[in-house]
Structures are given as structure tokens and as C-alpha cells.
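Form predicted alone, single chain, as C-alpha cells, below.
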Amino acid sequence: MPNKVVTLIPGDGIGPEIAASIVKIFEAAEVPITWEYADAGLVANEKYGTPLPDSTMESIRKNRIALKGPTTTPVGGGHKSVNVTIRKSLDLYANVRPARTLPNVKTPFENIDLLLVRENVEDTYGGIEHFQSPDYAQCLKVITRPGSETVFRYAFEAAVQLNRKKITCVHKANIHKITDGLFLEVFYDVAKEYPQIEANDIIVDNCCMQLVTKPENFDVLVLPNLYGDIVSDLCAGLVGGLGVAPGGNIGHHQAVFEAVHGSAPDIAGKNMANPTALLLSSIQMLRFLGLFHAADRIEKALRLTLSSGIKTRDLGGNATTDEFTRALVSELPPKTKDEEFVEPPDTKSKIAVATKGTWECVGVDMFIQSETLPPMPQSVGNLDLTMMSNRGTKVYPGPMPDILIVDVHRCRYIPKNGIVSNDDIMKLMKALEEKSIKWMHVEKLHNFNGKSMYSKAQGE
């Protein structure tokens, strides 16, 4: 079987140390790898003018599969995260972070082996932020019904292929109950394609509180970006911290596998760096290829180096980079088989959308600049003012809250007969510019076969 290629993208900092020591374990274990290096991080930036050069996305896209080291991004300026440009630019879905007890390796914990999955381009982390006003920001928070079926497909695939018993999908359903419903009532669509698999959810900050007083209590857990981000640093953190966690990026045609501690340039070319996150992710990336015993046999010497008691500094323990390294690999179990690359599984969407029905518009919001409550016209061609509210709280009609008021209002209006035309949008536009109302930004409110596509406001 000819050896796979692999990008392997060493880094800033610590990073070119413990690339070298993930190869001589690979070498050692007589993985069937070619590592094909490329630059990005500091390193690129000062030899390209750029931290992340084309000839590595190049390469990236043309291997399918990278192995990355950590990158600085600066605080406050100069060049964006090299990261976040690879996973936007690859369009890879999902975060994949396990978290499992090491030996020897103190924690409050014991037994802990947590698999999370994290949707890792929509939500709030789509980046789509505005200024209404000098006070008033705003930032929208994109959940589509591919994009969750997407992860929660691989997830299930993940699941199946590792054998694991139970997913639980972490949301804030009974707070955004629109955005966060819609991917908790995908995750139950895509469930009823995996009868073996045990499917639950939870509210997100109860599994926070149960992630740290009953974690055993959990295997698979599949969460929107923002909480994924968060949860993901939380499990981390209970087996021993990012030291010791790996990660990998998914996606439909490449996938990423990096550490995701930084790059602790304080003790770069010391010798001192602890390559366990990034031979974690190194793990998990031969399992995505279908090398199971390759990866068992580089866990299993790994666990039996540090039940040894070898470890580097940041664990509690005294050895160099040069010297975990070898004594992992005169840990190695021989090598008894080949094995063949498989292909990763297809996760794309399969559900289809249901399109028997009527979508129509409903109403309006009209986001409004005003010091005070804005003197909007009661009633305008076929549309009715029917509320307004000030940072999700009505405050029109009816008494006035005693409540922090802004400068920018959401006002509702409703068609008196049938669905609101983009003519009548027009005409209430008109109207406020023509008594000096200064608007904002416009949303069309919608039902879908009779149900309404939209929040109300509190006290609405």
C-alpha cells in the first residue's frame, strides 16, 4: 500500500519542536505517512509577507489531510488568525475534541472520555456583526438547516464508526427558540436514520453544571459554535487542560488535525515542550483515515510513558521533549498488521426540505434610530403599528417599563387583510422618511404553513 501524504504544517513557537517529535513517533511505529511540510503562522509571515501563503492551502487541498502546529495570531493587530482562514476557506464543519483521562496526569476527575462535536462555521461566529447606532450593536446569530444536518450526520457517523453508545445535543432551545430550535429538531431528524445510538439534549448550561459533577454521564456531545467553543475548553479542562487536547477540523474534502494550545513562545528551543496535544490529534487524524491499529499502538506506548512517570514540566514532571519521545517510542507494541485507508464517511445534507406548504410574509420590523419612543404613523396603507420594544422588551402599547431604553426600536407592523407586498414595505419606507424618522434596518416576518417564523417580544 503506497504511503498516504500529509501535510504537516509545524508552526510558531514550540510548534517545529513538537512537529520533529510526532515524526520520529511515526517513523518509529512504521506509519504508513510522507509528511509534506508547508509554513503559516509568524514563520510564513516573515518569509511570504503573509501567515498563511498559498502554496499551503495548495497543499492542504491537494493532500486532503494536514497535521498543524500552533500559530500566533497577534492581540490587537497585525495578521488574522491562521486558523480561523483555514476552516472558513475549507468550509470544514465541524471541530472534533476529544477529551480523555491520561494516566498520571492530575485532575479532579477519573475516567473521563468525552467525544464533542462542534458545528465550526455558522452562529454567531459567521461573523455577521453591524452598528444600528453609536450605542446600539448587534450580531446575527445563523443556524441553517444543512449546516446542522451536516455535523449531526458526521457526529452519528463518528459515533457508529467508534462505537460509542449515546449523542446528547447541547442547545438554549427554550431561549432562542427559533435558531437553537431548529438545529435541536434537526439533530431528532437525523436520529431516526441511527435506531442503535441513544439521542438526548440538554440545556447548555445545565450539561456545563453536569459536565463538572456527573461527566460520567456523557459520551457524544454535538453543540452549535458558540457553546461548542466554550464546552469544548470546559471538558478540556477536566482531563488535564489544553496541554493535553487534541483537535481536528472536519470538513467534505479536507480535514485539519492541530493542537489547539498555543505556541508558548517563552519556551521555544528549550527542549521543554510537551508534544501530547499534538500527538492526541495526531491519534485522532489516523483514525479518521482508518489506521486503528496504528492508533491504538501509538495510545497505548503514550499511556505507558506516562504511567511510567515521564513526563514534561507542564505535567508535573521533569523530562525533556527529546526524552518523552523516546521513551514513548521504546514503549511502542510491534507492529502485527497493515492496514488500508478508508474513504471518511458522506455526511452531506439528505434530509430534504419540506416544500408543500406557503411561506408568506406576515409582517414587518422596522428597526428605528430615536432618542425616545419614535412618533411612528399608527396605520400606513394595508400595514398596522402593532408594538414596539427596545432591546427585546415591548414598550408600545401599554404602560412604559422601567427599563434601560436605547436609541434604536424595533417596531412591528401587521397587514389589516392578506400578506404584507413589497409595495407596502415601500410605502411605510415613504412615510417615515417623509416625517424625518430615520430607519435603520428592515426584517420581513413570515408564517410557514400557518405557523408563525418569528419571535415576539418580551411582554409581547
Ligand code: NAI
Contents of the next structure:
Amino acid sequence: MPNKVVTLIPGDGIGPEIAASIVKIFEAAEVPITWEYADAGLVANEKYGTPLPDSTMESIRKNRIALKGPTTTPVGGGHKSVNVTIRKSLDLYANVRPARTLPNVKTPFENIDLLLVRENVEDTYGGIEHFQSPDYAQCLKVITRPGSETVFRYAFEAAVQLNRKKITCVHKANIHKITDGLFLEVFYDVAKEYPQIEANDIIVDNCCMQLVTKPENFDVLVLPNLYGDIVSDLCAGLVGGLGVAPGGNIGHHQAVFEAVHGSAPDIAGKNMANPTALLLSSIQMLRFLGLFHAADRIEKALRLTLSSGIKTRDLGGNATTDEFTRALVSELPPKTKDEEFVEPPDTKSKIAVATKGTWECVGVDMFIQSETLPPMPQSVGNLDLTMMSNRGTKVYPGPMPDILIVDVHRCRYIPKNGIVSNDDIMKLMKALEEKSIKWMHVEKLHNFNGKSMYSKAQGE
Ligand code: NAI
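If the one shown is the form predicted alone, what is the structure of the form predicted together with the ligand?
Complete assembly follows, chain above in first position.
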């Protein structure tokens, strides 16, 4: 079998130094990989006038696997983050971060071995944000059944491949009953297909507390995007910080592995950079490709090197990047078998079409801009006003609660009979226009197979 071709993006700052270290180690370990070099970041911007040239994207699309060094994102202006562009354009739906204690790296706990899988596309990261008034901003949290299913399917497949025993779904479904509730429901649906893996769930705040008191309680964690963003750095902190944290971004057709740290411009070109995080990412990549023997040998050499006290400055040692690399190469166990890479599993959602059933519009929420309780009509045609809330707390009917009132109100209309038609809503909007009541947005309320699919106000 010919070598697997992998796109290598050295990137900016210390990127080329740590990438060169990985190339040397892979060569010494006789890993069946051929690198195809590609540019991204500041270095590409200077050469081609774009931080992410088409040729780099073509290389990743063709080879399907890339190892990426850090790239510099200018603060306030300049080009967009290369990472975000790669992630979005290749639909890299899962961010996978192993967190394992390393010998001779000071940490509060010993023997941590976690795998964190973060949904990477949905949640509040769609960036669907609006001001509803100059003083009222909102952000849509989007969780979908196919998006959740895809990330869970990957998490369970990875758990099986890596001989993991348990997956914990991390959520806040006690508060976000609809969005995180859906995430949790899909988790247990997918879990049924993997009876060999224990599945449980935990609320995100309790998860954080337990991670810093009893991290051994966890094995694989799977989380929606925002909690995953935060908890993954917490886990990195448990094993020595971002300097030793690897990560992979997994898509349906491509996967990009990268260190979590940045381009470290303060030490670039000084032979001081620690290649460990990028090396751990490349080890993760080898396992993803089914090259377990190569991954185990390189990881063993890394552990032996650190155990012998050879460390770069960031970890309290005095080895240069080159010295650390040479020491690691000298610790490589011999290659005792030839391996062939395998194509990644198909994790695409099996939900090809939307879930079937009866989907009925049973009400409408009008969001009104008004500094005081808006003078909403009690009844318009088929629709009756049943409730108004401010920042989620009911303010009508009944006594006005002692809360801070802001200038956007939600006003809920429910039909006297049957379901709500578009005509009912148009009539309501016209009535509001006549009274000069300013509506900001309209949200339809639905039942699915008779079950209500929207939340109630606090106190309703
Ligand atoms: P940084 O991670 O580059 O550096 C923070 C500190 O950690 C610095 O003192 C640096 O010397 C040290 N450090 C980081 N990696 C190291 C390594 N491998 N060995 C030894 N020391 C290491 O974070 P910073 O300074 O906030 O960002 C610098 C640039 O990197 C920015 O342009 C930022 O946008 C970019 N960045 C890129 C990322 C990526 O491409 N994945 C991720 C984070 C930041």
C-alpha cells in the first residue's frame, strides 16, 4: 500500500519549528505518511494576499487529512481566523480533545485520561445575533437532531475504536429544556446502538465541579459547542495547560488535527518551542487513521523523554526544540509491524429527512419594543392575548413582579379555536400597526403530535 498523503500546514510563529520536529520524528519512526506542504496564516497572506489560499483548501479536500500548526489572527481588523474558516467551510462538526497526564508535567491530579468531544458547528456559534432594541441583544442557540446525532455517532465510534468504556453527555437540560433537552434525547437514542459503551449524563456545572475534584469519574465527555469550548480548556488545565493540549477537528469527509496553543510570537525562531502539543495531535491523527502501532511507539518515546527530565523551558526544563526532538527520536521503540491506514468511519446522520408527524401552529409570540407594558389588544380575530413576559418573566396577567423591566416584551397570543393561520397573524400585525405598536419579531408556537414544542415564561 502506498503511503498516506497528509497535508501539513506549518503556519506562523513557532509553527514551522514544531512542524519540522514532527516531520523528523515521523521519519525516524518510519510512519507510512508523505507530507504535502501547504501555507496558511500570516505567512500565506504575505505570499498570496490571502491567509487561506485555494491551493491549501484543495490540498485538504484531496488528502482528507491535515496537520496544522498555529496561525496568527490579527487582533481588531486584518484577516479572519483561518481556523474558523477551515472549520466552517469543511463542516468539521466535532472538536476532539484528549487530555492525559504526562510524566514530569506538574498537574493537580495523576492518571487523568479523558477524551472530550465537542459539537463544533451549532449552539450559539452559528453567530445568529440581533439587537431587538439599542439596549437589548439576543443570540439564537441552535441545536438540531441531525447535527447532534452526527456528533454522538462520532463520539461512540471513537469510544469503540479507542477501547473506552463510558460516555457522559454534558448539558444544561434542566434550564434549556428544549435545546439541551433535544441534545440529551438524541444522545440516548444513539447510545442504544452501542450497548457495549456505558452511557450517562451530567449537568455542566456539576461536571465542572467533579472534573476538578474527581476527574477519574469521567472517560469520554460529549458536549454542545459552548460548554465544550469552556470545559475543553478546563480539561487541558488538568493535564498541564494549553502548551501540551492536542486537538482534532472531524468532518464528514475531512479531518484537521492541530495543537490548541497559538503561534507564540514571543519565542518564534528561538529554538525554544515545545512541539509536544502538535506531536500529541499527530498521534491522535495516527489513531484516527488506524495506525495504532506507530501512534503507541511515538507516544511511548514522548513519555520516556519527559520521564528522563528532558523538557523545553515552558515545562520547566532547559532543552531546545532540537534537543528535545533528538532525545525523543533516540527513545523510539523499534517498528515491529507494518500497518495500513484505514478510511475514517461514516458518521453522517441517518436522519435523511425531517422527523415525521403532525406539526401544528398553536400560537404566536410577538416581540414588542416598548419601555413600559405595551398596550396590546386583548383579542384580534381568532387570537387572544394570554401572557406577556419581560426577559422571560411573566409580567401580565397578574401583579407586576418587582423586576428590572427592559424595552422588549414578549406577548403571547393563543387561538380561540383550532390552529393559527398566517391570516390570523397578519390581522394581528395590522392591528398593532394601527395602534403604532412596534413589533420586532414574530415567533410561531407549535405542537408536534399534540406535544407542545415551546417554553413557558417564568411564573406562567
Ligand atoms: P499563544 O498560545 O501563542 O501564547 C501564549 C503563551 O504560551 C506565550 O507565552 C507563548 O510563548 C507560550 N506558548 C504557546 N505555545 C507554546 C509552545 N508550543 N511552546 C512553548 N511555549 C508556548 O497565545 P497568544 O499569544 O494569545 O496568541 C498568539 C497568536 O496565536 C495570535 O495571533 C492568536 O490569534 C494565535 N492563535 C492561534 C491559534 C491556532 O492557530 N490554533 C490558537 C490560539 C491563538
